[in-house]
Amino acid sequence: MDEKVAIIGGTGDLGFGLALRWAKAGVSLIIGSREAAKADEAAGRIRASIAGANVTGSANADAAAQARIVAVTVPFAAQAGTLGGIRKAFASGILVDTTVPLAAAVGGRATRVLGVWEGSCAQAAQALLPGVRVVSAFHNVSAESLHDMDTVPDCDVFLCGDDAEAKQKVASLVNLIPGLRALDAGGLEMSRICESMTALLISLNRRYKTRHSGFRVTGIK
């Protein structure tokens, strides 16, 4: 992919895992964090582990201003504040929202999902950034498997969004990661269902003592 991608929250588990995989695939990346120093440190770790990686670090707003595709990989409790912080810098483009409204964000159980007034985290993101095309994705991908470069993730990634071109671009990013397959799950309203499926995976992981469970849809070539 020729376009530069910013990962806001790229110092966290999911964001850093995606950065590793996309850097390996040759994507030009900017790691975003509330603290520029933390972003620089994360970018340096990726460059040290992935030969030829084109990765830099910056504060969130600066990272968003440099990219046309921005992936937000922060916990639910930080979503609104993070999006508010990049709103002026990122007034148009494609936002990839990975947020899941788990009750753990407010001290509850990770297997419970909170209600979101707009319907889903992705729809809340759309309300906060009305000029941006929002695509929800990566809710059910194991961050641990992304970090282990010797592991091939085994998971379908459900994309929800109201703009077909935006979903195609995000699908291209998904498909750069071996083992992942992008599936168009419908409009942004479907993100309510896809986000809630993360709680089911957490429950399965606990019962079967694994951290790598994912979803595969059969019958689709």
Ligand SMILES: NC(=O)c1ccc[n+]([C@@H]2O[C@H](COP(=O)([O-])OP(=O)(O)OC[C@H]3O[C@@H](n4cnc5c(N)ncnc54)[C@H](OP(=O)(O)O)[C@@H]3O)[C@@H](O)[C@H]2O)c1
Second form
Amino acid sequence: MDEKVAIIGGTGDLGFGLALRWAKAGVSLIIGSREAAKADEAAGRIRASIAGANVTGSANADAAAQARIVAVTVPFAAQAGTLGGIRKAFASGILVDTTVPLAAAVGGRATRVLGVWEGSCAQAAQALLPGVRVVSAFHNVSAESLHDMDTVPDCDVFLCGDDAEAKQKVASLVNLIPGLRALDAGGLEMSRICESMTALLISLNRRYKTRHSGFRVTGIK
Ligand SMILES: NC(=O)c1ccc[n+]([C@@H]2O[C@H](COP(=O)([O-])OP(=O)(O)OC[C@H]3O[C@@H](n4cnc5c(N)ncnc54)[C@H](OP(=O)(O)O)[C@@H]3O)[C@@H](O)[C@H]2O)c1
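Output the structure of the form predicted together with the named molecule; the preceding block shows the form predicted alone.
Starting with the chain above, the whole complex follows.
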């Protein structure tokens, strides 16, 4: 992948895990944070653990301005504000939205999802940034399984989006991570289903005392 990828919220659990894996695969990355110093620190940790990693850190809007593909990995409660903060810097390009509307984001249960007026977090992102092509992904990937570089994650990644070329590019990014398989789940409106499936995984994780459950779809070569 020649294009630079920015990860807004890349200091957190999912974003940092993706950054580690993409850095290992040779992707040029910019970690975004509300605080440039925090982004710098996270980028430094990745460079320290992945030999040859091409990773820098910037404040969110600066990070978004430097990339044509921007992944947003922030809690549901922060999604609208974060997207509003990068709107001017990122008026076109591909937005990879990972947001899950877990009730936990507003003090409720992690096994419950909230209704989103637009239908899903991905559709809310598209409404906020009409000029970008939104592809939603990674809702069902355990951040912990990405952090532990001694393990290979084991799950399918459902991609939802209305632009085939954008989905193909995001699929290439997914497939750079060993153990993940990108599956085209359909248009952006399918994201509502994929987002809500995360609550099921959290419930399974609790019952089976793991943090790594995921989905594998059979019957697709
Ligand atoms: N964790 C998982 O296993 C997982 C798996 C699949 C999907 N997801 C989804 O991915 C998204 C990120 O999850 P996460 O667990 O990585 O989240 P997180 O670690 O709690 O937060 C990620 C980053 O978001 C920023 N942030 C946090 N609170 C904020 C606020 N109030 N306003 C603005 N920015 C804020 C912070 O970055 P700065 O302080 O540097 O700005 C933080 O490092 C969520 O929507 C989640 O549902 C998570």
